[in-house]
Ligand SMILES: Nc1ncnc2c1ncn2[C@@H]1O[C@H](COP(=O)(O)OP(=O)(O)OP(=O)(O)O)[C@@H](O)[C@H]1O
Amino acid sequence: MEVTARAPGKIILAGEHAVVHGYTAVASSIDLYTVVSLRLRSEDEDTVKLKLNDIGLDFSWSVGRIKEVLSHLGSPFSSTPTSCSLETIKSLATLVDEQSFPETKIGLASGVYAFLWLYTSILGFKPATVTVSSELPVGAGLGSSAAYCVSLSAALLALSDSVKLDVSQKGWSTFKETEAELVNKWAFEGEKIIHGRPSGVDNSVSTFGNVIKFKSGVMTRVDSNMPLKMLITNTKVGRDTKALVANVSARKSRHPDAMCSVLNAIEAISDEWSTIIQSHAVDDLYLSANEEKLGELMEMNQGLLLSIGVSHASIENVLQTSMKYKLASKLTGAGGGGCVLTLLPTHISGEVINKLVEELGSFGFQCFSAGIGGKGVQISFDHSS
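For the sequence shown above, give one chain's structure in the form predicted together with the named molecule.
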């Protein structure tokens, strides 16, 4: 039996970083997916194989070796969502090191630890082949880590005893609410291994899809009534969410009062975002006025993100370029490089967009658009294998 799970990436419309400290963020899923396929192997094959197509790495562990390395920690682990201890991460690192992880890709190792933790906790020691491939740029602010953890958790749970699914269904299907919550909780545990201190907004929007508001671990669905179009520019400057989040926390402990004021201002921006996108446009004039307000909110949010230290010269370059066309932009996700959003108002001409994309392209940046606010995680069973 083979199962395939796909989980969407996301854009943060307002409130990244602030959300880590208990302030509101607004996020939306996008129609770019990470896809995980999981095939259980017969017991005599005795290996767990992981193929990470986007980063060009393959792993293969014998089940016996995994048991040997983890048994002193009390594995098989609890099959309910549990945090991975530091001691366990050290043992998982042993399993990864034995596969001669290339030094140049060492920043990607935590994703493999997250896989091993989710795998051994949810499926125990069943031999299997797991393949991951993604339409999302990895480590660029579009929630690749969350889409990875959500799609992995979904595929693993789909073939576990913790979830009872109708395997006769054909095509993509969604999870029931309680099952989706379980997927989300496991994905959060995976995100903790990759991020250190995730707020939970990324895995929640990847699991449940659409537009959400998120504060202090609590998700509220936002009924968006506005057609939103964003140009996404990938600066291709590599960055690491874990390090950026840690830097913001350090700045907060150095300047608690100033940072508190900034984070409060970001929360006010998120709240206004969610009010505006929920309102029904009565006519074109009303829609244009709301688009202008969202543009201003993006400019203010970006200014505040600069003040907490997560912008980057490449991001500022995108802002200045889009400003020449009177368009508002902000970074999305953790910043420090990665992707920038530019709001494309309904009545913008195709000619302006083409010129902007060409100019951004001349700096080596890559522009694309994505559908905003689609479904969350889905699964599909293949009965032929």
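Positions refer to the first chain, counted from 1. Between two forms, the rigid core is the largest collection of C-alphas that superpose within 1.5 Å. The structure presented is a predicted model; accordingly, all values stated were derived computationally and were not measured. Compared with the form predicted on its own:
- Shown in the overlay between these two forms, fitted on the rigid core, is a CA shift at residue 27 smaller than 2 Å.
- After superposition on the rigid core, the Cα of residue 252 moves by 2 Å or more between these two forms.
- In the core-superposed comparison between these two forms, residue 127 has its Cα shifted by less than 2 Å.
Let's see the other form, the form predicted on its own, since the form predicted together with the named molecule is already up.
Below: the lone chain, stripped of partners and molecules.
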């Protein structure tokens, strides 16, 4: 039997950077997914294989070698999400170093550490093949690592003793609330291996879907009632998130009163975003009016983000291009490159979208059309495998 899990990426609709200083941010799932397929192998095959399709990397370890290096874990303990110790990280590094890992992709090694930790912690030392594919670009601020950890945790838990799923059900199905919480907690442990001190927002959005408000470590789930669609433009410009956050903090220390006003304004935008998307559209006119309000909020948010120093020439190119088509845009995530959101109103024609995508493509940018606020992690079973 093969189990497949898929988990969505995420975008920040409003409040990036302000959230670091204790203000509200609003994040949403998008219908672009990371998919993990897991097939247990017969005991005599004695290997655990990891295939990362999108980056062309394959890994294989003998179960005996994994047991030898990680024997101190005493796993599995699937019902008790546990943090990976520094001692275990060193053991995981030994297993990864034994593989032929290309130097140009060494930055992805932490994702393999996370795989080995989650796999052995949840399933123990069973031979299997795990295949990962994704629609999400890596390092673009769309929650690719969280979607990876969530879908991986979901697939592993589906074959553990900690969740009870109807394996006869056809198509995609969701976890019960308590089981989704378990998926989320394990995914967070994977995120900690990859990022050190993640906020937990990305994995929560990927697990539960829809929209989440986040303030001072407290997450509140928001039910969106608007069928919104965004054009996500990946500028492909890398950025140093830590440096951008540090620069905003430095500006806040130099101009405390002005920055306090800016951050308060950003929080007001976040609060209004969550209020609007929870309202039920009584007719097309009402929906169009709400889309116009959201577009204005995006423009104001972008102006404020520009004022705190996190925009970039590539982002401004997207803004100016979308403005030609009277469409509102803002950066999402850390800024300094990365991705830009453009709101696609329900009345916009496919022809206009195609022209915009073509023009943005001329800059070397990559565009994705995505619905926001959809379902979180889902699971399916294939008995023919």
